[in-house]
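Only one chain is shown below, in structure tokens, and it's the form predicted on its own.
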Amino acid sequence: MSEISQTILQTSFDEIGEIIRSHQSFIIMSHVRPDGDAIGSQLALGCSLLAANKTVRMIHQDGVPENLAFMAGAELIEPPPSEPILADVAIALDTAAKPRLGDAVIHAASKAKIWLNIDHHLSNPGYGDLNRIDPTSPATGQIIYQLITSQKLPLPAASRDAIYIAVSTDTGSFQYPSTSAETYELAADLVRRGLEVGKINTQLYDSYPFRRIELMRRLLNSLERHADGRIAAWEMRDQTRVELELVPDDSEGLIDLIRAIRGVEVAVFFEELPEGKIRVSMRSKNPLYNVCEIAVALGGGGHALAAGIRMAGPLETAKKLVLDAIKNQLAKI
């Protein structure tokens, strides 16, 4: 585990089994804006003590995003109740930070006897009452799949299918960086479990509404390259979430794209939001360049490779800022 991590208390396996073991009811949380890693390690975890018995509440602000709404276990995701649920152990899934929960999510959980945070970003900083961070880890459903393996849970179907959707969605179909030879080791237990890769993967990478290519054709056009094109930006405006009436997972993944530029070494997303704010997603092809270091500097958080931030606008204020802090980093090494 990374320097930061190890300044936090970790609790172990061991310890999050007993927690399970001994207490019956659980909330399950993830973040905002939720990503295939948010609801694959919170169906994973939830349909895994359903199995076992447990009395499991998976509490969402935002819900199941559309192109998430095939996994088995889905319709379990529920808005946060109005008032707070009863309840022994509430769990934080891929979170880094606790308002990245939701206001109405925390006041959901706020009555549980205990807070259990399980996350894999370097950013994150220990907020629950016990705390399992590995930013080793290429995905939070990896953890997860540790947990439930070495505890010996139960593992259904539904959990075999969302630990797999969480950890390819996060490596970027395992291959970034951070894929090890036990996230490969991970997979290759699914598919003896009878995981069925070639059809999660349609249904994953092979199903995109027409409006997200509308978006790639909008974003393309306001494509830039600075610093002798080691930088690759794009900009999304609020106009274009209106006009093409895009849901947030419309933009998931995109800036793979510009990141797969050759000679591009940090590729960046900047999104107006609705509310003025910009939403700045970073990524890094190189180690030596640590994106998570850039959005600590600026509000946010992350990964060194992957990272993001939201700030004020206007976009082109926030645009300047991120990109003379990318320049400089560039320069120093």
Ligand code: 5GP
The other form holds:
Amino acid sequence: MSEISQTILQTSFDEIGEIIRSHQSFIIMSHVRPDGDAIGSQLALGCSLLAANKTVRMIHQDGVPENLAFMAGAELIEPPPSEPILADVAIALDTAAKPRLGDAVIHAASKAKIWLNIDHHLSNPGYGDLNRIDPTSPATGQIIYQLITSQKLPLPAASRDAIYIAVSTDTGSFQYPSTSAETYELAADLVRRGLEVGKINTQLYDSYPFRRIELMRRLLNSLERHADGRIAAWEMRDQTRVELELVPDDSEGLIDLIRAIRGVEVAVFFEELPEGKIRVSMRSKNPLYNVCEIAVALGGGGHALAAGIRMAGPLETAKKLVLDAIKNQLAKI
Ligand code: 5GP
Ligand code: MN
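Coords for the form predicted together with guanosine-5'-monophosphate, given the form predicted on its own:
To see the whole picture, the full complex is given below, headed by that same chain.
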């Protein structure tokens, strides 16, 4: 797996800094079904460039999810316009594959002179004219922090908070193994720059809508264990989305609950999507067990310990394919 990104020519922070200094207008983008790292990276870089007096359009196909609407600058993120934006540089953030930006965003950015791709996904093929893909980084937000500080770009309060949110959400609150000394140093630096840790964590983690807990109850009722308890899986029918009036981010992070069971090495979440496709989310707790390999084999992607797939339904068929693949791999360890 790791050879994928090693074959990509990496652009240095100085080169990216030079592109920023020598151009005036920018489009900043991130992936559909955005999480904290996607929106956080977008706002962090976007607000920094605005503070540097650049012309910036932050566009998103799905918009800012309800749970991140409190973020400073969230109102600056707009739907992609129907006509291509005339800008010098388009920057894709946290987006492992170009189609994950969404068709409307790709069209809106199609006239940009330079495409820059900044990401931390192992499976990113390097679809930009210039690419900086660092799979050792726990969050794209950490790469943006390195870019901003190394190039002495402005770090306004909105960017400071957005970097924290990006990194905190992609590291499971600074817990996953990819969290490094550098990550804690980044957090310490942001606190010294005025970040209010208690306030921001309450906004992020203590403000869930009740329907998310109702979803948790439904999911717990579907919980299954396989391979002598090494695999835990649960599933959600589309009917549940309809009944509980769920929005996509209501299920964000719930998989961590079953990943946390003693003895579980792989957690899997199967979600029936409205159009009949199945969204598969996988988490590994065993560094020897790479769920990205399973995901890539079945048409998805992601990271060694967190990966996902969109596959054909029905749910039972997708479930059998994925669970059999995981069981086969687990038997070898
Ligand atoms: P999640 O399970 O949180 O949706 O995604 C975990 C990781 O897997 C994310 O880094 C995400 O980019 C990647 N991922 C999730 N779903 C897909 C997919 O359908 N295709 C690809 N290529 N990557 C995915
Ligand atoms: Mn990310």
